[in-house]
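Heads up, the chain below is alone and in the form predicted on its own; it's given as structure tokens.
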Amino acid sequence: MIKTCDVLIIGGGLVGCASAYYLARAGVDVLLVEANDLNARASGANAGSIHLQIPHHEFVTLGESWANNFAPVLPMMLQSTRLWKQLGAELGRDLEFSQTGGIIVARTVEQLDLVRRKTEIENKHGIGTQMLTAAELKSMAPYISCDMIGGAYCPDEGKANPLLATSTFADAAKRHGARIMIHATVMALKTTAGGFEAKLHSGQIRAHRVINAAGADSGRIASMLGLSLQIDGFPLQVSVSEPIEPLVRHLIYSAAGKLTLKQMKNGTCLIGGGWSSRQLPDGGLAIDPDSLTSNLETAIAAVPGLQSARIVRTWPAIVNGTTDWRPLIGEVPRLPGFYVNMFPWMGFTAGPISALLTAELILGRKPSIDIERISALNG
């Protein structure tokens, strides 16, 4: 059986479903295909952080030159937080978005100096991060360990529920006429005189245009058209605690180790930060106990009140990433009609703006943000 559409979207994560929503809302004939269930991979397995600060671990390990190269992406992420702020009302569902700010804490003078240098880069690119003394830190977040001598605060950071966002976009897209197929793996993709043809187990799809929003699988999809994208999948893991009394008001990072920590609406605490899980020989994933121990130790060192909270689940996931962390967004120059929509590492934060920009390009509108100097597709 052959299906037809104007735009075929490959990938049913946050960015794919959001792209379907923005296009269908504008009257475009959209068909989205997902190899598994919607939100089954990184979009639903991440820790729900809304980031703006430059990742501290990468700032330390990759250096200031990397940070300066990455920093032009920050205004795009800031614009995405503004979209997040209005999405609940726009889509008709509480996504548990809150914007109480993010704090990175430091235990030593050396760590605090690195935080200061990173903050200077953020401020140059419109992210209003401010340094905190020990006294200011204690006043703002009294639950933080007294061992911390200071830090930095970014008021626009926050959190949202990753279990709600993708399905909400998908439902809104369907209300506007988008079609969605799950358990529909793209086996082959080729160009045709009228656009593109995708081969699935269940038949073929002919589309005038294609959006590759397949996350860590984006490279495989692109290779079907002879395009090499430097995208890899990285096995990471996240933990969740039992519900506890209100404790952690902010999104917490640590300059002493990899950490993202936040408390959700139901009282559970999500603990992550980019710690690796294990990839099995058969391609499956498993929890890495050493990563779990280190992640929890870092969290408790920052917030001692977590020590009595029990972890109820830890899960692994594949997260898409690139070496330079720059997004791949837009129409591929040598493949008219073929669009890539992939924001590495922090795609949950940037998903709404990535989707909106891609939709604007397809609709022939001026993009909300000039992506010429941001997207790695442009060199």
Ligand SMILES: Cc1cc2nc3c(=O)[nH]c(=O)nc-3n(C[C@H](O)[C@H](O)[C@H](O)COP(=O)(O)OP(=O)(O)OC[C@H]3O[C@@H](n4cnc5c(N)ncnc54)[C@H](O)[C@@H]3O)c2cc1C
Second form
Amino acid sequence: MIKTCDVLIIGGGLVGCASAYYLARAGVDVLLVEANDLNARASGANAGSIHLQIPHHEFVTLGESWANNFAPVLPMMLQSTRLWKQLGAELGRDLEFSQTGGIIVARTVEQLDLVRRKTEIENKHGIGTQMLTAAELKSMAPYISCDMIGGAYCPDEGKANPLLATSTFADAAKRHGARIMIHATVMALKTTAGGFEAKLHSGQIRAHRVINAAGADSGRIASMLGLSLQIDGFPLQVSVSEPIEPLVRHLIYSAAGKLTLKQMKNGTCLIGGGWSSRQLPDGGLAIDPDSLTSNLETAIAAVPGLQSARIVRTWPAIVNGTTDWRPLIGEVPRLPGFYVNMFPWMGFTAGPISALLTAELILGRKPSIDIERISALNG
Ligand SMILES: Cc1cc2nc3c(=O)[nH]c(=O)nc-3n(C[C@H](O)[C@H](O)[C@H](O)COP(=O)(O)OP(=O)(O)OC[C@H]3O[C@@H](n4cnc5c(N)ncnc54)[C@H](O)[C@@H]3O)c2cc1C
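How about the form predicted in complex with the named molecule, since we already have the form predicted on its own?
Every chain and every other molecule in the complex is listed next, the one we just looked at coming first.
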């Protein structure tokens, strides 16, 4: 059977479903296809952090030149937090978004100095991170370990619930007329006189334009059209504790080791920070016990009150990544009508703005922010 649409979106994660919403809201004929269930990959398995600070581990390991190259992306993420703020009211559902502020804590003078240098770059790009003395840290977050000698605070950071956002965008897109097919895998894609044709088990889809929102699989989708994009999948893991009494008021990071830590509305604490899981020879994923131990040690070193909380689940998932951490957003110059919408590593934070920008480009509107300097598609 042959279906037709103006815009075919490949991928039903946060980015694909939000793109479907922004386009359908503007009256575009949208068809989204998802190989699994909606939100079954990174968008539904992430740690729910709304980030603005440059990741500390990468600042240390990749260096200041990497951070300076990445930093023009920060205003885009800031713009996404502004969208997040209004999404609950706009889409008609509480997405448990809250701007609690994020704090990175440091245990040594060397760590604190690195945090200061990182903060200077963030400030240059409009992120209002402020250094904290030990006394300021204690007064702002008394639950942080007394071993920490200071840190930095970013007021616009926070959290949202990854189990709610994608389906809420999808429902809103459907209300505006978007069609969504699940268990519909694009197996092949080719250009035609009128645009593109996708081959699925259930038949063909002809579209004038295509958005590649396949996350870690975006490179594979692009290769169907002979295009080489440097996008990969990396196995990570996150843990969740049992619900505990209110304890962790902020999004917590540590300069002493990889950590993101936050307490959700239901009292559970989500603990992650980019620790890798294991990829099995058959392609499946498994928890890495060493990563789990190190992640929990870093969390307890920052917030000793977590010591008695039991971990109820740890899960692995693949994150979409690029080596320079820059997003790939926009129309591919040599393939008119083929758009890539891929925000790596922190795509939960940036999913809404990434989708809005792509929709604006497709609608021929001026993008809300200048993506020329941001997207790696532009060199
Ligand atoms: C463990 C973990 C923790 C993370 N923590 C955070 C965090 O705290 N904050 C943050 O900002 N970011 C975080 N991220 C990153 C974030 O989750 C992702 O960057 C973001 O969800 C990517 O969204 P997406 O819609 O592009 O991709 P995905 O959610 O991966 O969706 C892509 C979809 O495309 C579908 N697809 C692929 N191939 C095909 C095909 N051939 N046909 C049809 N459909 C196809 C897939 O099935 C998938 O559902 C984390 C990621 C992981 C894995």
